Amino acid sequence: MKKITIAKGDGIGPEIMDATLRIITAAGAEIEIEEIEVGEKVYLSGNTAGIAPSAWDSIRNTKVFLKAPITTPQGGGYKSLNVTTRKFLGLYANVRPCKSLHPFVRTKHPEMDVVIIRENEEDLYAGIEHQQTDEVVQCLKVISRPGCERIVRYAFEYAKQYGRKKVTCFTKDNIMKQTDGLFHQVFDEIAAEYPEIENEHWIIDIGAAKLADTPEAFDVIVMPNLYGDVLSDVAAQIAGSVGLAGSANIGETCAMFEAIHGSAPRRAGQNMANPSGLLQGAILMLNHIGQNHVAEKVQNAWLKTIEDGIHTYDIFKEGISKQKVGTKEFADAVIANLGKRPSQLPSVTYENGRSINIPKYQRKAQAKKDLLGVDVFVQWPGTDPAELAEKVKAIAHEGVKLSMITNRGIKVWPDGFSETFCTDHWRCRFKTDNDRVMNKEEIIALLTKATQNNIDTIKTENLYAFNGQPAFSLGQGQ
């Protein structure tokens, strides 16, 4: 008997959770349920996190969390509980299977069978944002080697365990050479350890176009957080419906399972909602906790129900569907089909299913790190980069000189174009003569002189080389 934590959530959440639990318990799931309250009611009680400390204790104790959709109140001050849970519990891998149910659920891609594996904790979702000037705000894209290694290795281990033949990586490293470049580099390193699995890399824009047009060309796709968030919904929708998809959020010790759709408050209490998304999340959960025979029984019964044309309103189509049913009736139909397998849709076998364990990250030896310069960001209301250059040159000192000014990443001095539009946010790059190593006292001296000269500095970014390789971007146009 495995103890799990559940939350019935908001909107349609309680209805689809009840349906899901009825199905999996009827199938023989050996679970003991501990229920917690999360979501809108908790938010509106004054808890801006949407979850109480006692609820965290339950999840950390059971280590398995089955969550129905929740409502995050609109307005400032409320943080996404999904993002919070993933980060607090280290749920680094988001897994979303997206498979066509053709011809019983309408799709333009009848052969689609793709699993999206998305890094879940970092990238732009680190949530580090600042307004820096009147005109410019910044969001930091944080990519770490441990984050890349864990998610990429998880993708290959998933492919290995579930008999998948290929893992594809999507990045934009032709533009973001440091961040996405690291993700791609780690992908290539780890792919070499799995010679039996085909690997490939696509630039995200053409890769997304190919996924939308020819999803059958892909098998497992691994991506940084933002790309994965967008394309996992795209993949679910083109497979048939976002409402049919569930996801797993996997960490080293805890895991969370959920539907990928929202709480749909307009449909609450009407016995209309499709419980399939949450049921798919529960099937992923059953595999995770080692109850593979139950997961297999539920999945095949669900497939048989879909095949029988017993559909909720969201996927009901005249000429394809045979009976439109409500939430409870759909669950009854799945329960009646337990022990049966579909005859047209491929049935599933989960005999090899188990929790995927990734070894803990082993920190590498520290590289030799040399400080080669500094970018000093300033707010300045003017429009002529040459005028700014003359002002900023005044803070340079012997051995350190202004080498470049950019605006929104575009080089505007020296040799900039008058056509380039400039905001009030300028990056002024200082480097040493003959590329000698700089010391941090020289940066302090620059900032001190900037203050003395009434130059409004916003922030600095140190320019490093690691093991002799410069590790910072050039200005666009250099």
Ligand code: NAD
Second form
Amino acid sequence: MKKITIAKGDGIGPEIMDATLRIITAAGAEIEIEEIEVGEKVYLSGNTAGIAPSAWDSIRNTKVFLKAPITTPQGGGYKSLNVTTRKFLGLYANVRPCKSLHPFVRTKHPEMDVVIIRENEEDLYAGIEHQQTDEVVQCLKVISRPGCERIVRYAFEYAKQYGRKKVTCFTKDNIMKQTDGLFHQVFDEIAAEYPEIENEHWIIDIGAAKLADTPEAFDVIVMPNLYGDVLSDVAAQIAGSVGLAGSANIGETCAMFEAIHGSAPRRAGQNMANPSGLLQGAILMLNHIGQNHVAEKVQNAWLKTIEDGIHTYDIFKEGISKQKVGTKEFADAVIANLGKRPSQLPSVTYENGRSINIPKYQRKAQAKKDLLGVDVFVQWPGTDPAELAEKVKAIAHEGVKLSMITNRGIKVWPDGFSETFCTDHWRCRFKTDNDRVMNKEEIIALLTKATQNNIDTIKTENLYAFNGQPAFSLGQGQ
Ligand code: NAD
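Having seen the form predicted alone, please provide the structure of the form predicted in complex with this ligand.
Shown next: the complete complex, the earlier chain at its head.
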């Protein structure tokens, strides 16, 4: 018996949760349920996180959380419970299977069967944003080696567990050579450990176009957070089944399972909602806790029910559907089909007792790190980079030189173009002569001199070489 935590959520949440639990219990799921309250009521009681401390205790104790959709109240101050849960519990992997149910649910892509595995914690979602000058704001894109290793390994382990043939990686490393470059590099390293699984990398723009046009060319796709956020919705939508998709959020110790849709408050309490999205989440959960045979039984009964044309209003189509049913009746039909397999849609087989376990990250030996210079960012209202260069050259000292100035990443000094548009946000790169290793006092000396000379410094970034390899981008055009 596995203890799990559930939350019935808001809107249609309680109805679809009841239907889901009824189905999986009838299928023989060995679960003991602990219910917690999250969402609208908790938010409106003055808890801006939408979850009480005792509810965290339950999730951290059972380590498995099946969550119905919740309503985030309108207005400022309320934090997204999903984002909070992912981050607090370290749920690094978001898994979203997107499979066509053609011809029973309309889609332009009858062969589509893609699983999107999205990194869930890092990237631009680290939420580190600053306004730096009157004209410029920035958001830090944070990508870590442990983050990349875990998500990429999860994707390959997922492929192995579910008998998938290929893992594709999407990044934009032709532009972001450090951040997306690390993701791609780790992908190549880990792919080599799984020779039985095909691997490939696509630049995200053409990859996304191909996914939207020919999704059947892909199997499992792994990608950083922002791309995954966008493309997992695209994939669910073009599979024709956005209301039918579930997702898993997996961490080292805890995991959360849910439908991808929201609480549909206008449909609440009318026995109308389709419980399939949450049921798909529950199937991912049963596989996660090693009750694979139960997951298999439920999935096949669900496919049979869809194939029988027993449909809730949202997917009901004259000519295809046979019977329009409510939430409860749909659940009854799935229960009646337990033990049966679909005849037209492919049935599934899951190997029992299998769950995906990723080894803990092993920190590598520290690299030799040499400081070779510093980028000093300044706010300056002028327009002629040569004028700024004269001012900032004056803050350099023996053995350190101004090597370039960029504006929004493009080199404007030396040898800039007068056509380049400049904002008030300038990066002045100081480097040591002949790559001499610099010490941090030299940075302080630069900043002290800048302050004395009325230069408005707004931030610095150190320029390092790791094991002798310079690890910072050049200026565009440098
Ligand atoms: P929604 O997904 O709730 O609804 C969008 C549309 O899809 C509606 O027309 C609805 O009737 C329909 N729909 C959704 N799920 C359905 C189902 N199971 N069966 C039949 N029809 C279904 O999105 P929304 O209207 O933008 O958001 C409503 C609320 O849900 C908001 O408060 C939002 O913050 C919240 N929300 C929560 C989650 C979550 O908890 N994970 C996710 C998204 C939105």
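In this text, rigid core is short for the largest set of C-alphas that superpose within 1.5 Å between two forms. Numbering follows the first chain given and starts at 1. Please read these numbers as outputs of a predicted model, since none were measured by experiment.
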property: Large Cα shift (2 Å or above) at V42 between the two forms, core-fitted; result: no
